[in-house]
Amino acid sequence: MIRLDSVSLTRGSFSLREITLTVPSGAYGVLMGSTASGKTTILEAICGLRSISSGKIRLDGRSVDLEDPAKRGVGFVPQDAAIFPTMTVRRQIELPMRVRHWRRARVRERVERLADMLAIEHLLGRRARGLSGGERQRVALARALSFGPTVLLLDEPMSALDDDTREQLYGSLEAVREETGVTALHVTHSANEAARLGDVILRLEDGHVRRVGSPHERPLGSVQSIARGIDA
């Protein structure tokens, strides 16, 4: 479970009062909200990037507002995949696991599942300089999912990509829920992507958050419609 209890927070001018929001254990939550309006910031003190001056933020039913960002069990994709250039992509998914000291057969045995279920297992050799959009954010997927987290936080990983490269990452999105059962929030400006994913979706609106809705408590309703729904 991810939850944010009247989490208060500055950034520089901007500030972020109150904020309050729950997606269950195992859903796959969205959070939308307008250009500038907090998003980030509030995934960045979800994992620990960004300090907050009031509330609470539990994971799995853990305070963790004074844990480090590696002890929170927090999976990050930022918006740009932070990929390294010069490093292999078997290499950027075994760092996470690396500096967590784990041993090396497993190491091996978790990147080798993990390129199984996201299709980037001819990938592994190559280095990261080169790879197309699609890849790299599969790639950045794979590494925040390497150390086995609760949680995995999303920075608009689609907001860059074609089409059909958009539908093939829907594709391993829905694979890693399937495989996992992983707690996830994803920050989107789209709609459409909100209805095909979202289980609980959010906007953050003149600093509150509120839900919107769930597809799933809609059933009859088109992914179209949905979206309709979403945008008003």
Partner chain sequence: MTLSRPRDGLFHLSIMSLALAYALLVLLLLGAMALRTDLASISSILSDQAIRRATLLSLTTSTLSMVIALWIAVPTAYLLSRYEFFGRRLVDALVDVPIALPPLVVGLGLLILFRTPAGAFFESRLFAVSYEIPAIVLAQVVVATAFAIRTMRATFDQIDPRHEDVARTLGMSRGRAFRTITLPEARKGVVAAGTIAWARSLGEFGPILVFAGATRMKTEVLPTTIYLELSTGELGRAMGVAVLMVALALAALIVAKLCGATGVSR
Second form
Amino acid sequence: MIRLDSVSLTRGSFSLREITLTVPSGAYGVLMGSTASGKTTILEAICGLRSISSGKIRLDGRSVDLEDPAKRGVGFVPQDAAIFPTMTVRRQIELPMRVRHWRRARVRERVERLADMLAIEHLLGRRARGLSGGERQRVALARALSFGPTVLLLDEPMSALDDDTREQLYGSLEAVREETGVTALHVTHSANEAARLGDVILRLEDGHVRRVGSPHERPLGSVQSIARGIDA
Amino acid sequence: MTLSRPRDGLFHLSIMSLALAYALLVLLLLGAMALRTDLASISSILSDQAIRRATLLSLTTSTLSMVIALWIAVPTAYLLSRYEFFGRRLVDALVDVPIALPPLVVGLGLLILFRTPAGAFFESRLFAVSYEIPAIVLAQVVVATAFAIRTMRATFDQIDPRHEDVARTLGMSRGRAFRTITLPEARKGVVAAGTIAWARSLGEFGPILVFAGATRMKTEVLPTTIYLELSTGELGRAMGVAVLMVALALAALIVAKLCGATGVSR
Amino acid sequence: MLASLLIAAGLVVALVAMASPAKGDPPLRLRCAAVLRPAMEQITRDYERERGVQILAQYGGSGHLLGGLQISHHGDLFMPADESYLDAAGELVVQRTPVVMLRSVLAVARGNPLGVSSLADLSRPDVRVGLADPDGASIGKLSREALQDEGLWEHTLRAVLVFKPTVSEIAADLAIGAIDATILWNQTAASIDAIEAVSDPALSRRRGVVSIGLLRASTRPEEAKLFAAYVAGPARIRFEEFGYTLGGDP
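Can you return the structure of this protein in the form predicted together with its partner chain rather than the form predicted alone?
Full assembly next; the chain just shown is listed first.
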């Protein structure tokens, strides 16, 4: 579960005040809002890259306000994917697991499963250079999910993609939702994405978050029962 | 990019002629030096014991100074590039000062520093610096570090901090993210900073003359040799040593280019 | 990163090995004018061989050496090109011994293509003139005095193209051909093939006296005195070999 209670923060002349939102466990939340409305800032606050001046952030009931980003266990896919240029795709997917001292065999198995799920097996030996926009997003997704986080944050993953690639990424994101049961918060300005992916749709307007509704009305219980399929 | 489009002809002509003019100037300068050098003086300097030792001392001190300069410059430049803190502007300005100071002033400052009570205490308790080999290294490090910081600063400014942010969300501490993500990305910059630090150290003269002296067989480095030979009218030998230095510098620049080329380009 | 530390450690070891002093007594430290280097290098080698005492000489411009001395109070002996620097060193110098005279000459390119024959020719418009710094180098100071005595200083000053801090640097400029004429120590002019000396009576009257001074800072004054006596005594023959003028000569 992702839960923000009256979170405020200031960054230069820009500020967010009293943001409150909830994404239930295992649900796919979509946060909509116009450009520069502060959507990215909210994601950065959740994963700990930006400190908040007041309020409370809880992930799965645990208060994380004072925790370092490394300890929060949040998978983050930034807008430009931020693929590390100096290492191969395989290496950067392995990295979060190596940091946690996973056994070699477990790391290898995990990389194979993620590569299969996101259709990036053929990219594992490549470097960032020459990857297409869609490939970069899927690699970043595999990297963010590799250590089995319970919370996944995505920052406009579709924004720079053409229609075909976008369709492919929809497939990948649906696979993630079905197979991992991770609680996701997906930021976008596209109503289409929200309609296709969102269990919970939120809208950020004038510094306030409002729940729009849930078009699928997918029973949350069933999502949770599918969950843990790939969970570490 | 190729230089073919006719519309851009004037532009290409002007940038090419400026580049060629400068390259030609450097070439002419080297050629003029070669004209003043004869084989006899080259062979006489190569067999001279004092000059052989000066060469060894020059290479050893410049390399050590380069390593020290990088160990200071990389963290300092990273700090200045990534963090906001009280006094940052002041530190930023201070680390540029050795670039602007006249070389003699750097040497004089160091000499005076080691005559202060603190400096004298250091020399009496630990080891002598003024007029000894440590003075050469210290004088080189002071100047080389300033240039290395400039280069590394530009490098870190160009590297997207987002990569480190993401690495931190993946479970890495700041230190580990720096080592595994940022430093490898900065590889070319590190090679460039190392090259400039080494070259500056090899060619440094003024501060060394004042702070380390020009003692034969003791604190004599190659620029000192040139000065000593020139000061006794041995123009031919001075030019011979100069040619030797040019050869060393070229060799080092080629090695650096090869190191940089094997790095990952972004 | 680890590799760089290992390299650094190796280099430090190499430098310590290079710096480790020879067995026996520590060497005497001498600050010596660059113009005296050819003879003094030979003399220090002789002394080391004959008496087993090592001399570490630092060569440079007299004023420069004096500056370093005034800041650091370090060393055993000081041998500037001109006694005025020993005067300027004041109480830093406790004893001085005269060694050799330096004569000044007009210096031109070999063959004297412009036919420079006297101090008056230095203000000729077709002659490019450079001089050693009158305030920093002893030969510069001497040049100014000689020209003032002849009433030529104001004139020459207007014609001077460049001043250089030491006699060696202005000599190098002449050897390269960047200037046509200057005033040098006879010894400096004689040591450079490309340079020819022209004597002018007004210059011949002026000499620099080189003395070796014992420094108050000396840690081994008795040893240092012995070396000073050697330089002023048995070693004078070396100065003659290298073309210096001994104190008694006209």
